[in-house]
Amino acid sequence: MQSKMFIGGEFVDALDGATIDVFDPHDGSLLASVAEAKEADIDRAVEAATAAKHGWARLAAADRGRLLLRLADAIEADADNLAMIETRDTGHPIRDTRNLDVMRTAATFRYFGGMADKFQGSVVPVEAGFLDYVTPEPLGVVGQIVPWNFPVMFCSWKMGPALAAGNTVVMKPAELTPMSALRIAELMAEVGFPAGVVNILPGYGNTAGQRIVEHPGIAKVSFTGSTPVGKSVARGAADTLKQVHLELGGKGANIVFEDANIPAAVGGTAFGIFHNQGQACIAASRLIIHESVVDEFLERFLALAASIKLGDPKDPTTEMGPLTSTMHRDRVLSYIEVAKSEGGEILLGGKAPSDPELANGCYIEPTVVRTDASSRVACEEVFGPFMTLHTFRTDGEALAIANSVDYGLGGGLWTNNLTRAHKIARELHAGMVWINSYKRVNPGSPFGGMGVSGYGREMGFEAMREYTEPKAIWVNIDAAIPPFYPRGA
């Protein structure tokens, strides 16, 4: 596996030749040593993109599509060798990385080097004898900021509109899991992107990520993480007025109505929560259910919960794996017992597992309590797999328990009633919202939230929007434009 960051077209080694230890969170073994990234390195790194960005964007875009396109390829041909890697680096199961993680991300870089040509200026219609057209440009230098949770993922999701609208882009994925990134650098210089296009540097955030967001060659900043951390980006970024795209925490509201089908509501709410062990801002976190059906869901979820097969995320037949770390866990484990000081009832699981063979990974049991909707593991992002249920009598009692949270990422319903479908998606506070299914996603559909979820779309034409602003040209073409000053003229 690659160690070494990647800028100006080259792997190298830090300036200092500091590095960051990865762990396996399955056993708690050294993967490997990376090298860290601190402000110097990200001053080369932004030095190398702003060579580069004139370039990139005078390429043709068709040209820049077709990298994406080759990207893409070498992506679907690496795919069991980089879906391990992220199986090693995240505790995600290979399962899920090799069907679905991996393939989404060569969908976006598809999709993007598609879209490289598509997207549009436009002509507007002004007075008589003048053209006035539009033309979308890129921003030029353009940092970036990883999560660690779905990190080869988000790779695309940042990289691929960026680079489509002629940008050069700085990437600092999460320290806790840059070996995917990393990967990704290699089969980039493969397919022979330009030298300082893409620069991809492990570090931290207090140094690195901080560097990037204050770094006055740096035109916009895009940050997906935490929402305390979003607040940090966006008062850092405002000295140098660089434009801010944020992707923050989520309280994803699921509510079950008493119409739904309800074998289709537990397998949707059980993937809502549990996939990737929880960790996703749009998990489907607090379960809303009206009182007359929550004992037959309860009976179905929690027997299909009990039944989810963890263990090590390199063994195909495993379902959930173990958190990302040993912090990230022991911070979800804090939540059950905040969970039992507010009176809440554990219905299923609420500790790390017994099999000693886990004994030395981050993992924790699927998790449901039952609690007040305003209690704080209802109101607050656990960000694991930890379920809160509350019940309802009304549509208007179940969209307030919604609505309640601060958060306004994503949610999801569960009905057979077309007008009530409907009615409750609009009124729900939240920039995605999914009927009769979860979590879903594509590279087409504009993916973000509102309130403390942050501001900012990933994918489809808003991504593109988002790395690029508009410029009005103006032609006289046959225009008589009487004198202004006409003593003058």
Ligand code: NAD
Given for the second form:
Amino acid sequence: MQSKMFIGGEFVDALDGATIDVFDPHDGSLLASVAEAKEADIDRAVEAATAAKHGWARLAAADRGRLLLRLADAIEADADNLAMIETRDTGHPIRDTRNLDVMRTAATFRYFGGMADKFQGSVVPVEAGFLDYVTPEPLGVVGQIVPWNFPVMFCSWKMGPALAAGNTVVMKPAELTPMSALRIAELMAEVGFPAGVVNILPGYGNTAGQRIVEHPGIAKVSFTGSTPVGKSVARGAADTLKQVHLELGGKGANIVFEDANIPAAVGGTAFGIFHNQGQACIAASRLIIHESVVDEFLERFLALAASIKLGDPKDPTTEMGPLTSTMHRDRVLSYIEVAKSEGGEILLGGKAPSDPELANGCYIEPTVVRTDASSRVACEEVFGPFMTLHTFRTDGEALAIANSVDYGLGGGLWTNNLTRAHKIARELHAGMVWINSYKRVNPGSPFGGMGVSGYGREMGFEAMREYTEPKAIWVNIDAAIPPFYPRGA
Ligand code: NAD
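Return one more block: the form predicted together with this ligand, after the form predicted alone shown previously.
Below is the whole assembly, all chains and molecules, this chain first.
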């Protein structure tokens, strides 16, 4: 596994030789010691990205696209290896990293590879005699900071549109999970990305991350992570008037109405909350269900959740792996204590599994808690296999519970009533809503949140707009302009 940082087309050690130890969350063993970027390393990377930016921006868009398409092919060819790297680093089951994360990474790079020469400007009908054309210009060097929950996928969400639009990149993976991003760097070098166009530097937030936020040579910072850190990123970027894009936390509402297809809602809800051990910003963390169907739903749901196979994520039959770090496992366990202290009723799980083979790993059983919608565990992001349950009688009550948190990222609803479905979808305070489904993502569909879930969007044309700014160029063809100061004419 690659353990050096990628700067100016080369894999190098940190200037001061520092390293970060990266652990396997299944058994706590040391996976790798990777080069740790500090401020001076970020400065080196910004220099390399600055040197590369003009050439990259002026390359034909189709040629930038071709490199992204080649990268997508290289990722698919390397899928078994890349998926295993991701599994060992994050604890995601191999069936998911192999079939979902890595495939989606390739698909997203491919989408933006195809987009590169299709994202175009416009001609504005201005006054007679003038041609006014508007081109989407890249911003220059962009900084990208990502969390540890879907590290390989986030490489494509962030770098795909930034590179397609003609920017060069300095990206910092999370200190806990840098391995797949370094493998992507190797593949980028192999398929021929010019030196300096992409620079990938593992490091901690308060050193490397902070330097990206404050560096005067960086035009924009795109940040995915927690809401408190997102706020500090916005503050830190203000001094250099950097553009900021924030993808922050969530507390997904998942509403099941009395007319829903219950078996479908049960399956969709389980995927919504337990996939990736619940470590997803769009996780279906709050089940809001009509009181007349709660018993039927719970009977099926608790049986399904109890049947989920926890275990070594490298085993292809494992359905749920460990959480990604010991610290995070302890944080989720502490929320279970909060739930109990708030009078929550633990309907399932609520503890680490008793299997001695999992004793050294960061495992938590699928957990369901019936609790008040205003309790802390129902309002704060837990980010684990932890779902709260709330019941309602009227559509208005369901909506009020759903919209009672400050977050506004993803939300879902299950009903066979067409009018109700569209009405509730429109009223939900969320950037993404799934009707009779949950947690669908696609490179073409804008991804992002409202409220304290952040601003700006990943994916689709919206992402290309994030990484460009319109430039209006006026050409006087044959305009008759009367002199403004006639006496001097
Ligand atoms: P985090 O905010 O602690 O860290 C995210 C990244 O920011 C890491 O790379 C970290 O090193 C860096 N960082 C930390 N402090 C920094 C600072 N002061 N300046 C600059 N960078 C800094 O978040 P996390 O615990 O790694 O990830 C979980 C959070 O991410 C959850 O809140 C989750 O909802 C959110 N998330 C959001 C989305 C989305 O698209 N909206 C997607 C995935 C995860």
